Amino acid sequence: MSELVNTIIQGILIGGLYALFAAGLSLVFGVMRVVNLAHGDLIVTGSFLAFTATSILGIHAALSVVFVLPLMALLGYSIQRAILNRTVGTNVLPPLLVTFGIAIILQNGLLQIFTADDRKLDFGNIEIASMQIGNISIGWYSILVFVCAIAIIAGLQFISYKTRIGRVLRATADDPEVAQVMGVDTRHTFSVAMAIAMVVCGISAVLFAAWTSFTPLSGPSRLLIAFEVVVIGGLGSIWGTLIGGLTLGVAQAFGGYLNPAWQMLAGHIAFIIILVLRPAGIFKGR
């Protein structure tokens, strides 16, 4: 019995993780319509960036985020600028095509410079450091993602719901068009929302870069987990983002409970079981 609690709760925080890995995702897509097929390639180049700046500078890998996230928003602005502005709109396949082409550009661009050899960051002890509860053992930096998982999707609902630019990304969102009118620079607005899902992104990949190994090839597993997250929790929906990664996690975690080879497919089959049952997702988004 104990056995499968510890399982469970393992599925939960790894769910933050996938929470983390969605946000950004979810941000982009209740804003602008627009559903970013280089979203996992942006968060490994992300993790990329961390390992840069810890291998030169030398810097603990907690401190890297310093230089990752100005680089991952201002990123982000430039490619919504310079590129995706030009394609948003009522037809959805521009945006899908471009970000796709966005993807496979990151990861030969990595491959070249990086190859394919596998990368980790080094958080320290904290990464085997665990809390025993009776036969169950939590690990330290597991709870930490968690806590980073929901203190950051607690600050976007607040920028969301609480601030000048909140209320004119959600104006925008609601109706470009209106807020055009109304004074609303919409190209600037959405080259924000994008800068502030990359600075999201920017923090999941550096705590994705301590959690487990990587390289540039493994963007496309990223934004499958972050697609699935996404439309369990309820596409737009900030919360929802939240529910839908402990969901994935705690399928995935309970598959490989049940055999370790379960694992990846259950997580698929509560994706598809709650696609039919509720094709806007547990909460309807914005």
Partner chain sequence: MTLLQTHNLDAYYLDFQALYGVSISLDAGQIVAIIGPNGAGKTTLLRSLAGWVPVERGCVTFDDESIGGFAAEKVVALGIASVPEGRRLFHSLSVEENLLMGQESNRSGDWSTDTVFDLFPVLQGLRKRRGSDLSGGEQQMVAIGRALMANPKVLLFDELSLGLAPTIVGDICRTLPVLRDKGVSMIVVEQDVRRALDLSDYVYCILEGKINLEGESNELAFDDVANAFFGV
Second form
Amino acid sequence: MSELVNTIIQGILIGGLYALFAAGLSLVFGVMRVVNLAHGDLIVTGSFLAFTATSILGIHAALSVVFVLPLMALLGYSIQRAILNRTVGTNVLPPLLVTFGIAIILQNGLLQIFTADDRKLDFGNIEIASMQIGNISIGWYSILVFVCAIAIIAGLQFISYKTRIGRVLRATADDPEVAQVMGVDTRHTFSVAMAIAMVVCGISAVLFAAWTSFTPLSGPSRLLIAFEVVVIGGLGSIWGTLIGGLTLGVAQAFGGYLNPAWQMLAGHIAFIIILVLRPAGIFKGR
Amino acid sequence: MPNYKIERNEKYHTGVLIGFGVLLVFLVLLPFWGDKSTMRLATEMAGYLALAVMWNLLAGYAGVMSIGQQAFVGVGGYTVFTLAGLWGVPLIPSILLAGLVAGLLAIPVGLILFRLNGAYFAIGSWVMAEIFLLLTAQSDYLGAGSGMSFPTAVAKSFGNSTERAALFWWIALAIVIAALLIAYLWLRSSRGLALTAMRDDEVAASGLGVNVMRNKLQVFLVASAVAGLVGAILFLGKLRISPTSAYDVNEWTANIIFIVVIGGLGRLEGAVVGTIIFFLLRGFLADFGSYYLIILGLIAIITMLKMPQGVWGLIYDKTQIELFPLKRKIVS
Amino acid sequence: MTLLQTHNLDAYYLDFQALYGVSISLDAGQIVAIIGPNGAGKTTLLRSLAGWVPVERGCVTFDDESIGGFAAEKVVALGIASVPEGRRLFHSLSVEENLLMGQESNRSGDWSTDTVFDLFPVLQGLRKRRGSDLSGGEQQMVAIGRALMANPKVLLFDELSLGLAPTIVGDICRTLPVLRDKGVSMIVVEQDVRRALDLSDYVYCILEGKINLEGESNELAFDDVANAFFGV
Ligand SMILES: Nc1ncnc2c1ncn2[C@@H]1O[C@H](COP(=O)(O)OP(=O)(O)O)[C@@H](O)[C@H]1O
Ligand SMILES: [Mg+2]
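Alongside the form predicted on its own that was just displayed, please also present the structure of the form predicted together with the partner chain.
The next block holds the full complex; its first chain is the one shown before.
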């Protein structure tokens, strides 16, 4: 029994991270109406940047964000500015195909540089330390991850609703033409949106890189998680995204409890069930 | 009131037909002039071409952007290994059943996934393929994660390895011809018009009485059945199947997308040209490891941004040649 | 002094030509009305001025500078702001946020949310409401306020009265002279001929993409304008 409770708690805690994966995807879709098929590979790129920073500089894994986040922001901004802006406002196919191409390039580029070996970031003692409540034990690292996730999501909410850039992003999402007539440089705005999404990806990339190991080919599974969370939680609601993340995390944890090989499968099946029951997700839009 | 009728561009029709006839004879006779490795390459090309024709029908005409067709390739492969390999069903019925099983599976999959539109359908289809992979990997009967080899005794009953290569080539040729004919006749019929109308504007098309859901489902079913047939014949040729190779998104979808984009999305000829270009590139770049895929990705992006009509689109703009005449024009 | 001018302006939507050699001019402190039936090209003309539709460089001059083909965000930064047809508020932003979007052009001046609320006091109480929750008249006020927040020299106002209750239209018409006194010149698209003549100094009548009548508002006879409007 306590083992089951443990897995469920574990599922909830990782769910926060899944919500972060999804927040980036949903931000990009919300503003640009582009589903970024390279999203997962960009997360994995973040993990490799962290891995490189820690192994070259010998710094603590958590400190690698100092390098990872600016680099991810720059990468996101440039990809949007140089490539994806050309596909905004066309029909669905061009952005999908272009981001799919980017995904293939990133995967194989990483494979070329880092080989297919499993890598993992090392956060030190916090990874094994845990908190004991009765006979339930919760890892401090999982708690840290969850707290970070909630903080980032709250931060995104703050940016969206309390800052000028958030206002411009929401206005551009509503009506890019009129935003431009008001003086917004929409190409820049799109690129900033992508940069913000990539910063969120960078944080989740660092946190997840110590949670489980990763390879250059881990991107698609991250993308699918992010996507499932968005569909479960409904578009356009960041708290819905959080609920979606927790749902998926718990479903996976429960599947893994029944049989370790069913973890991913259980997540996918939960997604299909929710899709069948509620095409618009649990939280419907705004 | 003037009388309007609809005419197709059939200027080159007879010439093209003769050309096709000669090419067909040449291809059917391949086992008599080519060696085993040529036959295997040709079989693979035929499989890719059939997949590309169907993906083009899906994405280029019906606006259904699937990145999960590997699900049906895998199902086809595993079905034929089970039927012919484990249960002793004869070869041809096994292959046909593989197509049938894949096609039938496409119905529930489509009914669920078509609740997602556009880009969301694309990732949803990928999730579905992932589910197929994970379920297959759970099945001990199918060899679980490590997959299965086709029983040697059964393989021998199809002939020695050269005879087998010839047999599989003829079957693959039949599959690709069937795929081309289905796509061509479909697009020539009034359903073809309905498809393009849907792709251009789903809401408007349904306002004109097009049953969008049924049309999408039909195309998806046929494309998935063909994927099943292709999976069956290509994995028979390899004599080995495993979940990761059977449901490989790069192999069965990324490559196919590349072919269609390079050749020309929404043009039947595009799949043919794209397949030829793909195999040429693969031949030239084989020694470059993962750079090869990076280059393919770059070419696909550049094509999409700078030349969205693809190579055949360029050729068509210059020459107005249609190998498969589909363009309609209204004359009075 | 001429502030904004077009010279033989042609405008296209892909292959379709919507304007043919249109020449208009707006003096500082003037209100110019554009009238014409649906589909005549009025919106296209305003969009050409605002940088929303691509046009050739020399076709548009503002303050003696050629601005044709400038991107929309550059045009507004020079001081030409728009009240678009159909208001087009940002529907998920509050009234206040909609107004603040008008400042994205970063032009300095006297306009602020407070001065907009002085001009349209009803908006004060609605400041936290979503743009999509307002009545048509309130939306029009927000759209005007949003444009004013750019501290414009020229206001391009499309379809002043379309779909609005008559009392609201009266209120809005009364603000135009106030704005003019604050140094804003205006081009106003208005389909009601009588109202257009009343509120403007100069009128252009446009039909099928061409100007077919123009003149001082107080010198033109109503019947001539009405005939031009219907192309007889
Ligand atoms: N976005 C567009 N794409 C193509 N044609 C357009 C577009 N907008 C307007 N038009 C066409 O341009 C012409 C002028 O339209 P518009 O300027 O909107 O007229 P008005 O504002 O006078 O009603 C019309 O024939 C209209 O159909
Ligand atoms: Mg108009």
